[in-house]
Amino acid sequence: MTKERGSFSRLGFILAAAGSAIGLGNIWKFPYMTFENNGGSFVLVYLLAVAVVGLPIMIAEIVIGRSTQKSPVAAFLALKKPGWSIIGWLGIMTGFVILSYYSVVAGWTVHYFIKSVGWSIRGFGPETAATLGDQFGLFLSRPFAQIGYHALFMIFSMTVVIFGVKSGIERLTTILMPVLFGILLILVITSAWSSGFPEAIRFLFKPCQISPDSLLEAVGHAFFTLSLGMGAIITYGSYMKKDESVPRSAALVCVMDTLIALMACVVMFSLIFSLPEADRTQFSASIGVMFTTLPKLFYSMHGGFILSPLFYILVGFAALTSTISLLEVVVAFFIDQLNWSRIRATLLMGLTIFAFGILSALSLGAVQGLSVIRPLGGKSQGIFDTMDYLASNWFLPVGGILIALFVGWILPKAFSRKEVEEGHGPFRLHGLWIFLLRFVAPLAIGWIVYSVIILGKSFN
């Protein structure tokens, strides 16, 4: 590898690809999906989809990644392979649209620790549970305040992809994964003491009843969850070194995306258990229930003025290390094909992620015409809802499947053999991951293509 690329120590990959993977998706959507699909079988689904499904095509993108030691379409030019370049080219320009608006969600989490500490101090009364839902709407509305706090994210993760790949980077995720996963341990701790905790571990492992709907569901966000499809796992197993296992590090991050997931539903559905029934209707699908139901719900528990901060934390740490990812695989291009420097890549496309992300911030109330805009038909309303739309129904999918066909069936076995053998020794699963990619993985993926273009379903 070059002095401009770096490489990752053994744990740096880990917790930098689990950082990539952990995010919203893990603390907000999951448990909500969990929920509306009645817990335990979903999980299980869930579990063995990300098994069979997740696990080899992370796998897979490892291994382009650190075969050729190069950025998505970088890879595939050096694999001889300049046809299948397009999925690197869809990579960068998933990553590139997910920032976008990615950036203003995560900038919220700033806005709403802020919030959260001067409750804490002043107090949470009824007042001001009763006014959250304005509140909420009144700040998306307000033109400055989302493009502000969407440039202090963008600032953020422009820092540190500055500083590269292992003072940057590593650096980074070293400090704030274990504080990540502490932070959910006391929040998890803490509400084994609500009167919600025993229906809530009932709730997520005891097996029921689940729906073919329910199966897509688990399909399709095992395969989200984990930031596959996008160009981050073939970017980050670049800077992986030679002699580290590919599938021992895989399934690490595996674990911790999974184990972050069923941490943050224990804390979910605690406190939600802890509600009368009829309450219960408040957790919703929307991510805005982040910052209008929670507040109150922490602050109805014992030591809510420390528990509604450390959460708004918990968030913006697990938003901030996939916004490092999504930025990584665009400059990661730059620097490869057009041997930028890392500064000057980081400096401009995050100035222009940024100013194409505008259009996301002013689309939630700020600007009446970017807000109702229907560009896709019935598909989505407002700029962030169809950008949202677009990466989670086509670029994502559509880039998973090549992924799982290219190494399935493109690339040479012997080739991937090769590399997944070098630094874990003799691979006795190869046969079986070659056949998940080359059957399960695309059929899997192609159900969630099926059911948006035939079925109309819509995932995000």
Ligand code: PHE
Given for the second form:
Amino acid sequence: MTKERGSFSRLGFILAAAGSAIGLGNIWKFPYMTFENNGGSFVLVYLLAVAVVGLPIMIAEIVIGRSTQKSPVAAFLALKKPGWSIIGWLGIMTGFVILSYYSVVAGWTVHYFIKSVGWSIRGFGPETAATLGDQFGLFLSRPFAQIGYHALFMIFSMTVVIFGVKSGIERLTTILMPVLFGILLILVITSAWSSGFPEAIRFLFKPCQISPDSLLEAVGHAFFTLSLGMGAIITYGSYMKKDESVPRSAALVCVMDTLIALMACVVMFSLIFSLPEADRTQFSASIGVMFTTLPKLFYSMHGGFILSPLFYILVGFAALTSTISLLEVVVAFFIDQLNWSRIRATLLMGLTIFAFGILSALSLGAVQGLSVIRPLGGKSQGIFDTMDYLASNWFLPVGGILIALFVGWILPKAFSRKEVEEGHGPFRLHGLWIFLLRFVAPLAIGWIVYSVIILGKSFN
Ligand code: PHE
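Can you return the structure of this protein in the form predicted together with phenylalanine (PHE) rather than the form predicted alone?
The next block holds the full complex; its first chain is the one shown before.
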């Protein structure tokens, strides 16, 4: 294998980074968070969080990656700030942890795609609808199915990463991202004909009461959904060309990510608001809703037999472009730091993460001990939940604060200005950007960490 690092071509970075950002967080997590938080104002706060915390940190991550052309640990060494390479170490651990459980859920989308094709062919009657919850529970409790689909998704991700930056990641994302957008657009257009559509739009934009906890949830989610705080964007930034504009690319990725999240909300809410009032509570904050409630809704619509399989492919594609970025962070470290070949790094790390992920795969009902264990006291239950708790509440926010502080206070302003302006021209907002990194982002995220540590809240 060659040791050449590889780089993205034009648009390659944007699509790959958008691919990383757009994932289960947009299509599954954001709609139910918005639903739980009563819509409109939550969406507004979230948009604000993306603009004043997410976007500045995304630019900061790209600056670190592109200026050094190195993966996160090596990047801080190259910047002569070895102590800060802790950000890189934390990122590798976070990538490892998130991928281990994310791949489990991603695997379910494959199973439900197959199931859904079956329903479309054989028909989806009231008996099927009535047993969806039980079927899902049964699926979670079958160890071989859980491990098998998790394995399958890890194999998909490893295959792409083995092919490298250009012929693997870039090629796949440039095909999948437009397809994903197309499928979602079809779903949005179809939902515009449903009776719930007008209410869905109203719900998304109407002002409502908002609690401090929802504010924090919005900031925390901005991190997860934009793939920030763990070096994924530093790593992709290290493959970005110098003649591209950093601020413009970052802004575009944030806009695309937000647009997809809002489109997913329109689809889901249109489905839900087409139901009689009393049935709407089925849409609860559980991971299973995508598999237990949505099929019923799809098959009650015209064209549901096509829309339902399309939906699961969509979610699977979105998840795949995210899992490859998680794996790439880990793999790039072993290539850059230990001089491993790409094949070796991908196979060994992919297998290790797969093995670790088995614990999560079995912790949703298959193995009692893993499902009820509370390694952090009362904070989380079961391995799957614990991994998500640690990543969403601790690793990503802490990584995010450190990145903001590093670029805001430690990296010389002249250096960051030069990097941001390369390929962009004069960056008039440089002062504002540094201000957001120095004060606004650390305070907003510090507040999350404070609430998690002192007040014992959790936001996953
Ligand atoms: N952003 C992805 C999503 O919304 C998840 C992710 C987090 C991917 C961190 C990479 C890094 O689903």
